[in-house]
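The chain that follows stands alone, in the form predicted on its own, written as structure tokens.
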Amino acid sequence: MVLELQKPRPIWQIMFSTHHTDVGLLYLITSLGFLFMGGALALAIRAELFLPGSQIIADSMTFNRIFTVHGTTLIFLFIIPFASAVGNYFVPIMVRYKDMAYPKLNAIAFWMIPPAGALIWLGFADFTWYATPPYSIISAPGPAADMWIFGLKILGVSSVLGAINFVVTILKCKHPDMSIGQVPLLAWSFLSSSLIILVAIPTFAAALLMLLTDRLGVTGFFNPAMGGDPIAYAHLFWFTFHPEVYVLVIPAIGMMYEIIPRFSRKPIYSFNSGIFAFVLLSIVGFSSWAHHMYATGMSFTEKTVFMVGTLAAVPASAMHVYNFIATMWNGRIKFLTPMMWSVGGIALFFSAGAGGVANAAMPLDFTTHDTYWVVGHFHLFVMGTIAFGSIGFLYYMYPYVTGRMYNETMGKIHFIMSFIGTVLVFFTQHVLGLYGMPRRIFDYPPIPEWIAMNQIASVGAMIIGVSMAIFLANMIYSAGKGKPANTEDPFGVGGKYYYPFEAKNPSH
């Protein structure tokens, strides 16, 4: 089986390897470590908000630092590296090439992540993952803010290097007998998201550089006292980070495309529409950044253009959902853990998308702007869709990586608890936003409805926390004591999926 690791090897041999499965393993372990670190901060936030007044966090500054690092960690140090782990493992195999196009560059891109993560965690900045000026250039204390900026710069370079590698591997290194239309949808998802990165990330890199020179007092791009415009930063930020949302979600959708046909025991309903939807999302992702900025004084015409641009993503997203449902229809579905996570992810993707459509409408946006509605919508998208797709795929690839099966019962308990917890937390936050509770606040007045909904959300978060402890125990125990897996068909759904390109030595 091509995906399995060699016999146990010294850890240094894996750490300094440039083989794509070894680099993928490093990405995987690192991203999971940051998942638990960022998740622990989320639990601290929800514990603090369980009741009005200070509970476990001493002051608002500490609270701001915690949720800044929480957001930065889970977006940049969990979701993106996890996708890179999956891409490193599967893309070369799917395009039938011996490795990534540039193996050494691949390893360098990974090794930029630990120092960047260290800068972010040691700094513990307080200006949210937006780093919005003028606070971030005038008042945010250093060196925390500067360390965050340097950390994000390093992560940006790492993402660009990784994207270049994926694009070249898929377009230039695929087997000569394989046309681009035959490349599997998972690989297409990495091609699409990599092209978005190459277009979007340089803009944010420039914005960060301008932010840093503003902080040093050399320039005043975003400093109103020096004639700068903070809104310009918001445009640059969202030009990168609205498409970046698709960078996060497209690989997760690609992972579902790998799981759902397998466990439905049917081919994908419409392969070409999946490709088309990926390409369409990559393009329209750049037409909607300003819908985050309706309240900044844009003209009605400009707002209407961006509202329409935002809604243009709906048909492409719906195409994926339709494909998944049509594939499952009349399929001989085997509801094992990876399939349960994927189906749950589709349901939550639909819910988050419906909220996004409502949010794109100007009247509702003005009502819910900077309330917990936005928190609920964004987190339902990130946790409910991206994390569900990613965790489901982790269960899927587990026997291929370890050669052992995880505990199926614990996997299902993990899913059920996570699904219930996610609904409790993020659906409740939507309602909380409609009741007018602002986001990013350390304390809130003792309004009975606010207290009740915050408590429901906090209980939901604790349920997710317990489920993640079960997940961790399952992963660690099963890696050593799990039942040996039949790596040619570990889930008993028939077929042999991954064929070796050639005998490989994972250490090179």
Given for the second form:
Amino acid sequence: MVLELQKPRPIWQIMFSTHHTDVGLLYLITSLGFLFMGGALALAIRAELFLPGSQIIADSMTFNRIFTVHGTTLIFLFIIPFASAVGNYFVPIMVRYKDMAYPKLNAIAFWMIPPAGALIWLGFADFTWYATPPYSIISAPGPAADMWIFGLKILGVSSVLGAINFVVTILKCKHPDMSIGQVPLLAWSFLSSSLIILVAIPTFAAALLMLLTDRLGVTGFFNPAMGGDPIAYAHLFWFTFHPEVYVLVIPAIGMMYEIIPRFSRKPIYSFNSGIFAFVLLSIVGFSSWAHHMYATGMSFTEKTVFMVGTLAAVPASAMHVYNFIATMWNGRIKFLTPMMWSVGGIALFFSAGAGGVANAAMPLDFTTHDTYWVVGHFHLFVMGTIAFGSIGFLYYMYPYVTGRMYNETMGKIHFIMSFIGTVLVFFTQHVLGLYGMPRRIFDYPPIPEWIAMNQIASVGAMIIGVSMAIFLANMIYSAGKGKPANTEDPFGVGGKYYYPFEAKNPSH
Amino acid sequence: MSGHSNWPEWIYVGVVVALMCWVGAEAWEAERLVEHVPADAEVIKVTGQQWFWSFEHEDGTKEIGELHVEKGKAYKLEIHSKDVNHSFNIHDYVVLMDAIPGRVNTVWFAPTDVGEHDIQCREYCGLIHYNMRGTLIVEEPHS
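Switching from the form predicted on its own: structure of the form predicted together with the partner chain?
Below is the entire complex, every chain and molecule, led by the chain shown above.
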């Protein structure tokens, strides 16, 4: 349908198209490109930390720039565009409409990503993905910092435009015979995450503008020397980016909702509780931002309020896990690659969630805050849940996108190596944090426990790196030479692979 | 809609909610005890700047990079910053508080054993953040 490798279209026809599958393909390829770029930086970081002292990175400034761009790339240029790719492909089909509501806006939202990515990569800023003032105002070197700010600004606009498109497509363009309660859970996940974006992103957009004018010396919102308060930035930042983690995770959960019932050959256990949990999560996501700031000198009352708000997100997440397990229970499960990634993702979602409860509890936070525990915790979410859900779904949509099957054995090897690697890296980092290793450090003192655990983590990262090379080879080779997929039911799980594969791209 | 009853899910959600209430209550109680500063605590002024820690005792003694304290006494640390955000951390005593320019944050601790412990910066503060370290030296009480 899309790549049409048997009957190729010139590349500019895809690039200048506004059809939802073409835009989806552009999102997909861009996000995977950034996945490998961000992943390469992760390997550099792990290689550097294999031993105390300088290994492959000459100085700490380069190291600081590498982890900043690593984080920015994987969150804003891999995960969010990947979700948009999936949404573009499937939301119009799921609500039975011919395209997204605003096709041109959709293409514009995509075309903002490459220049934003270029600004971030060419600048190579060093102030972490928080850009915390006053460091980012008085100390961070320009023009890197300014390029980062502009890059993020453009990405924010792109997200908002994409979110408007999803909300309108789902609410206004769905088939008249379809009630909102019948919209599939994957589309519901895009509805909830788009609403979060529309509420949260403008706050950060304001904060970025204030940061920029502060850097120019015009204002002093966050600069204590000019009467400002750096904590104000922290509030604005986390008011956006705590809900934003749900923007990242909710589509990944939606993708699992698509895969698990299909490969268990059973209907979803409770459709309504899935919707309820999405909506609940997107509301309570806004009541927990300050749990990132317990150590900034907040009062006991404030800390208590935000601890309660944070803990409230746990039952909503737990409902999803329950729903998945209840769906698989007594199902005739077919463990093909997409299902393996989803089940692995659920297991890691559960572990990361349990670790999150420890972060939310005030006194425990002080042992773990800004240590490798936190690095392990959120990477377990981002890699273990969000990336696992996304990659599983990529395998699932592969026959739909290319018309060919990927190599199943290579897919399974990819999963097994990635799962082992993820556990080795991120579980170890939790323990490393309990031993007190701060995050974002270029070098560490030769404490035997720290060295041993850093080495385990680095080996785990290399295993993930190798598995990703296998993945890339599989994707590229199978797109050209894989065996043609049975478009009715490519995975042999019965039922109809309900996406209308035959429907040719109507506008081209 | 799927024709089966959902009551096990509600029991499960109830258990999760109860568990979270318990975690929250325990954490609240522990934090309340931890935040209660003893009245006789000695005040030490801690200042973070790129990229070292300096300390000023109540009697005016100043130290850089090293903090000498006595076993069995309580200390209240008033944490300042001269430039950017830092975070003062003695991992072995679970002391953690951000140093924010323009603010004074306080945290307290009471060392229980003679020995040396690492002091480190836990909030990213630029070029030499990784090496913004110091030593806490706990000594026997002077007579």
